[in-house]
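Heads up, the chain below is alone and in the form predicted on its own; it's given as structure tokens.
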Amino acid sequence: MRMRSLVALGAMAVVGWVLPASAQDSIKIGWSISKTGPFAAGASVTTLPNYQVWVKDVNDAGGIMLKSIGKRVKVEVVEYDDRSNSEEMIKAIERLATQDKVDFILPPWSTGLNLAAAPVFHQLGYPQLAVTANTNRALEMTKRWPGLSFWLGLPSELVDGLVETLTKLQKDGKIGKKVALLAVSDQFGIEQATAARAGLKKAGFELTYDRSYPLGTQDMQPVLKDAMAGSPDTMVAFSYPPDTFGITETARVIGFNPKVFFVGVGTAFPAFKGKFQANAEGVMGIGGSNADLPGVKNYIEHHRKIIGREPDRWASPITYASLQVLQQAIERVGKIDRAAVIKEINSGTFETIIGPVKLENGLNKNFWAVGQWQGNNFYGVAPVAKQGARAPIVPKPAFK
């Protein structure tokens, strides 16, 4: 693979990795990506080494099959970083579609830049795989927009996982009905912690905390202390890569050890386990894998081999499944002819590394709720009628 330069947006750092095929034989695919910024911690690992991995897969293939030329075509890339910036990432989607051209747009990283992105997407006329996305309003949105699709689970399906498994745990005598809710101030954690606050309160839980805190906190302490006062049987945190190792860290320093520990996102990459160790085992958070499926079993060592670790046991499957996805839906389509490519996305089923893929309403429903450190895979716990679900270890071994 060889690098060539290309002109800076703005502020954008910029660079086009261009694989082997010629101009007029090679499907050109853009992204903007958060390579620097808050958000590059969850896309260097969910999303950019699977994007990664994929075109790679595609261009050992010999490429995409386009049956109206009667052949494969190797995949081109375009790529900026965004910063984890929105505007700097509309930019680029626009400078995506306009100045380079390309014939399809990968998504960005989060669910507030997807949920910024959707309106142009849809004006430009691109689908959007928003994997890293979660929102209650998802079948809105998707009705407003054809082309946006969601992967991962709406919060209100999440926390149906969550208070599904803390229930079953209370009235098997394992966990009281004290629980304490934070959740970081950016459109995910407002989300998740909205649907779950409503959630737990049904099920008959008690918020003996309900807090938020700013993006970027740095000391979790004055948090989790508080915490703690209360004396929860579990803690559910709703955080972002950085801030889940920072809870968890903190909670092992200061003796924190609720029956039930629950965070995320960042609790399904290998660098917790790796960071962690022993006391990684029993923690809980959003997602989950069956390691044992042979579609992610092969995904997993393939990716390790490729990007040199493995890859997170959530979103990365479900990311790796979406390009498979977009790659079906291209080539039965046989053309670059992205309105035919959305109506097959959302009409089809797709054989995927996760199994059967088919959306309802944009919505992919082959996903985990909840997953647990068990050994050395994040297994999924939640929902227990999937698959390859594993019966939670509850009370949680304590830190050590």
Second form
Amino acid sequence: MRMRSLVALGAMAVVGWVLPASAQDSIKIGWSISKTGPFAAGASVTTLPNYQVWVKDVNDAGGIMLKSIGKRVKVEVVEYDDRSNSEEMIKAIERLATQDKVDFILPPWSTGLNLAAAPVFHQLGYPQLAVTANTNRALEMTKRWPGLSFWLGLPSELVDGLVETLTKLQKDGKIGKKVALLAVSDQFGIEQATAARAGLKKAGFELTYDRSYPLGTQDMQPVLKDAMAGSPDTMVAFSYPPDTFGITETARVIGFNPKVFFVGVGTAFPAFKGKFQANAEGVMGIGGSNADLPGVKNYIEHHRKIIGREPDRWASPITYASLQVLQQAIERVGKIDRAAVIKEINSGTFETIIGPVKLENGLNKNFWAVGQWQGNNFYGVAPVAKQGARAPIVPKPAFK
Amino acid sequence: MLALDILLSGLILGGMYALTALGLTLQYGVARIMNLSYGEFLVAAAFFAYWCFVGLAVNPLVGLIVVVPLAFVLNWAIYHILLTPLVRRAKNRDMLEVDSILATFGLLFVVQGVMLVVFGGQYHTYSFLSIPLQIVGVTVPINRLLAFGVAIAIGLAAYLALKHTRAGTAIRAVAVSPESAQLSAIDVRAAAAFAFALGGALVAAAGVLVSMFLTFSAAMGVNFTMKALIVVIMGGVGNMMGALVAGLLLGVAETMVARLGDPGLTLAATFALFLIVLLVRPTGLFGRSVR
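Next, report the structure of the form predicted in complex with the partner chain; the form predicted on its own has already been given.
Expanding to the full complex; the earlier chain stays at the top.
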């Protein structure tokens, strides 16, 4: 027996097209991803490779087990390029649901596209495991759209982790109270910096420099020289990948060596380690993973083998884990019943590469807020109380 | 000391802006091709340098020797195969400009698509010549200094060549008035093809040099095209010296605003300067009235 949601039935009725009555022999999974345009760089580091690895893994294992028909069915993929454009993305998702009639849809990349897609996923009745979305309004949204879930922690939680780490270091006498704060002036940078400013001040830190710079800034020297002039113990930069690389490179060149050196998105990329080699040691950034967990360790190696390069150490393992959650939820329900799968994702406990995952009000709590390069891995150091948290290396070894 | 620091850092940043714009001023100013795929060619050269350095362990400066003539030939071929039909059927300059925008807009996606297939969409970056150098107490990385030096050298060499050689005079004549140039027995099409190809070679050199210190991805070409366009229009379309001066001016202005004011205002400063120049001199700093 095949069960289809009313939405899909309705759509079929509209186009007057009837599926062949054969038993289900595949699960159609679709996604709309930015393969071109400004989001392609992020999507092709964190999202698309994990979709590809996961599909291969599932199919190599025989497929997804459907109890209702008593056999494993392989995953069949339908992919669209949204060209980093939210209208294209929404059109693609509607097409996936109504014309391609896929059974599940994997989310697009970025906070913006995921938030834009949320009402559409909800309306079409598909679960949306929005791993690369990060917003302080997450709780409000998961209440309104139960199929939506968030995975990276709230921006406020990421900042809390950072403030917690710095507070502990300061209490242990490893750093002083002076912090230089930099942020890219777009929604991400401003939101994070606002939260960090409040949190740091509350914890008694003193901001010696507090500035934002425009997206796409190609020379970080002016900003860093002024940040350096206050001789801060800690530098915190909520930056995007090109600036994360630029800030670190420039700090090395001008010999800016604060005891804690924290940069934003991109620190967790293997390209960061590739570029800076030994100079990456001790650099902190958003995210992190516990590469000592056998699941994560095998995953990194496996990803490297299939894609030809290592995954990033923040959202990549979580993306893969979210797909494991989706698969397990489908298998527990045992048939293509999206409403039941959504219910299972929200209430079940799942065993994944990053350890057990149990959503609370649609929010994953198994995440790292702050990571640090230690040897060949970007380990999680905060939340400090989380199992597997490493003690941070402070002061960071000086750049060579 | 701060003033010197601002001036030097600003000049070096501005040198990079000028470097990435010199090719466009030739292509747009002389060949009259508003090349929207300009930035894509810059990024393609950056990828070439990346591949040399990371893939083959070859010095990107050696790559430069290979990629510049290669880019010249490629751009020459593009002009003859893709753009000559447009030049032929264009009744006037404005029509050629519109047609070339459409054609190179398509070319943009072709080049970007090839880069996506070959290198993937992710960010690429490597470290080369990222060695600090002290100049009168100001720390400067050698790779940026090199880009600055090359920009100055190319800008000056082109200026002298255009001013003092026969071919240079012909190119300037084509830039000012293709119709009259033809009457003086100048082969306008050959001169335009040469200018377009030379512009392509310059942008390839720029791509290799900036790849040493900037992070790039296949989708980033448009950022370079836009910045180059500002520099070109500000300097006066088709004027190499103008592009050089405009680039340096922007670099110093941005650095000054970042150090003395707020780094958040650098973009605003760029456009304010752009606007002022266009209000005072609508044809750009060094531009002459064409019509």
